[in-house]
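Here's a solo chain for you in structure tokens, the form predicted alone.
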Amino acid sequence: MKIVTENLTHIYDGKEVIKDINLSVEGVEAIALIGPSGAGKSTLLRLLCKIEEASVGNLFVNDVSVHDVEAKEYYKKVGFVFQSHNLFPHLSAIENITLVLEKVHKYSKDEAIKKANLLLEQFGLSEHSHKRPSQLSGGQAQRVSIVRSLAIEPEVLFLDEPTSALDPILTREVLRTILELRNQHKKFIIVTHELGFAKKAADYVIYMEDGVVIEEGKVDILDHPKTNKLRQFVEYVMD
């Protein structure tokens, strides 16, 4: 995975929420975006996803200019998982997965069902395949959302605090699923407050405060911070 940003700035409601960020990260599989609330982590993720367009600057994901690429084409190559699962409430778990495969990626119905079933089985969700989101626990629904994003075989999967709405037990359930992505060498960027999880799942960490990247580097910066700000954050969160 390769992520590059050049003088990236984003203004929302007259406020700079991303401030002149310059990143060049290459040869990593999993990036954790960490920092206090309001740091700009989710905004940076949305810019990388092309859900929002940057006010100033350029950004590239695997050498693709996110600004220049057509959204329709870009969304075929990347996956998203948000804080809430965003499953279609009137469709079953398997239908939520096959819909995207059939309508966007032009799979036949049989091909889509076969792929969806394989993924549901792989992630321990087969018994829930015909349940609607309202019949699933929060953790199960979020895991189905992850599987739906994986079904298109994305180059990069973007996850925005996927456990923030879950209780501790369901959080562990979803984090185990994301660790499985790591074991399978899937490429992903995750916004998370779970530093213990970040140490296990990420090989690169970007720490942000007030729209600025304060420190970045391999995951061991969480054990050996170079800046006082990251050191204080780690001590506070891990206390």
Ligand SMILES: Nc1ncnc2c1ncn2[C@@H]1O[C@H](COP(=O)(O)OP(=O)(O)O)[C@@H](O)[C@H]1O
Given for the second form:
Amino acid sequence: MKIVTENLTHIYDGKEVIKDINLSVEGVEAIALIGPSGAGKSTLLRLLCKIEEASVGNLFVNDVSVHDVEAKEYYKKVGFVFQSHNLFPHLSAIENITLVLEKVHKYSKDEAIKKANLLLEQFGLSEHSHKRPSQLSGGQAQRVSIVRSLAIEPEVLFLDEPTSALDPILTREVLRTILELRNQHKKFIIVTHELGFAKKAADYVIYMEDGVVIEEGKVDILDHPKTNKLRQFVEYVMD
Amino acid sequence: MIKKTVHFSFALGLYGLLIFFIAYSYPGKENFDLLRLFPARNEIFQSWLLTLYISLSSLVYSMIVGFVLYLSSKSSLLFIQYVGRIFDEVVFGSPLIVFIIAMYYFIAIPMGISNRLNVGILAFSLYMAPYMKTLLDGAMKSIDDAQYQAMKVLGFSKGQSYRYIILPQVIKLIFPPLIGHLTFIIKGSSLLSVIGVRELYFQIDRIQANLLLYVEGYLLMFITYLLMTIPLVAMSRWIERKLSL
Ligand SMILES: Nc1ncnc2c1ncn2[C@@H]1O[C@H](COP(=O)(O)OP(=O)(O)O)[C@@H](O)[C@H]1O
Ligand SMILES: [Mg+2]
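Would you mind generating the form predicted together with the named molecule now that we have the form predicted alone?
The complete assembly is shown below, putting the previous chain first.
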């Protein structure tokens, strides 16, 4: 995966929440985006995923200019998992997946069902495939929504604190699912507060504070931070 | 289950008693004979059909106008929003009977339009439209931002989003209150009698006056209206159960 940003700046209500970020990351598989709340992590992710257009600067995901690419084309290549599952409530787990495959990605009905079943089985969700979201636990629903994003075989998957709405036990099952993505060499960027998990799941870490990237590098910077700010953050979170 | 039936029977019994008491204490009870309305059965049946026709057409038209009002409330032009909102407020604030009379005598007649039935249906549809709009608005609001974001990042086009995600949810939500509105429409259609539309109330009212069968006439009104509304309500409950699996 390749992520490049040039002078990336984003302004909300006259306030800079992303301040001139210049990233150039290449040849990594999984990036953990960490930092205190309000640092701008979600905003950065939303910009990279074209949910919002950046106020200033350029950004490229796998050499595609996020600004110039058509949304329709872009969303065939990337997926996004939100803090809470946001499955469509009137559809069963499997229908949530097949609808995207059939209508957006033009699979035949049979192909879509086959693929969805395969994925649900792979992630241990087969028994829930015909349940509505309201009949799933929060963890199961979030796992289904990860599977939904994966079904389209995205080049990059963005996950914004996918466990923040879950209790510790459910969190663990979702994190296991994400580790499974890692084993399959899926490329993703995840915002997370679970540093122990970040060490296992990511090979690259970006630490942000107050709209600025303070430190970035291979995942071992979590064990050996170069900046005081990251050291303090790691100590604080690990406590 | 048995317990429920018993309770239901007792409640019915109570109303039976009440009806019996009213009938017993009514001075003209010796002459009571519902069958004396029988010769007028054709006219009554025709008017019953007309009431159904008025109700169903008004339902359809009010939904269409309600949808237009809904769109106007989402317009980027503030002027259009106000046009819709003023209409809403006028309707919410005025009695149906006044609305119908004003539409017919002060707007339609001066314009040279005198088809009572069509004007009546139009007035009634316009009157119901803001209620339909409110219904649609509530249902649309139940689809939260998270879902819209999901539709976007999953790559659904606008048309697909409406067809496969928004509308199925909205229809499910508005169906039960829509039936409520329909029963209101059926009952309210009786007010079209004030401009001389020969619907059910108008017809029975005339017949009972001609034949001096007031008690029988009003009883028949109860029965004929309930024959429309009760099955509708039962049906909507049934469909509601089916939908919400
Ligand atoms: N939609 C928005 N409108 C206005 N301000 C926002 C919006 N989203 C986020 N912000 C502000 O931007 C800053 C960064 O937010 P966010 O990216 O959510 O941080 P993080 O995900 O790191 O907690 C915060 O100060 C937040 O209040
Ligand atoms: Mg956030």
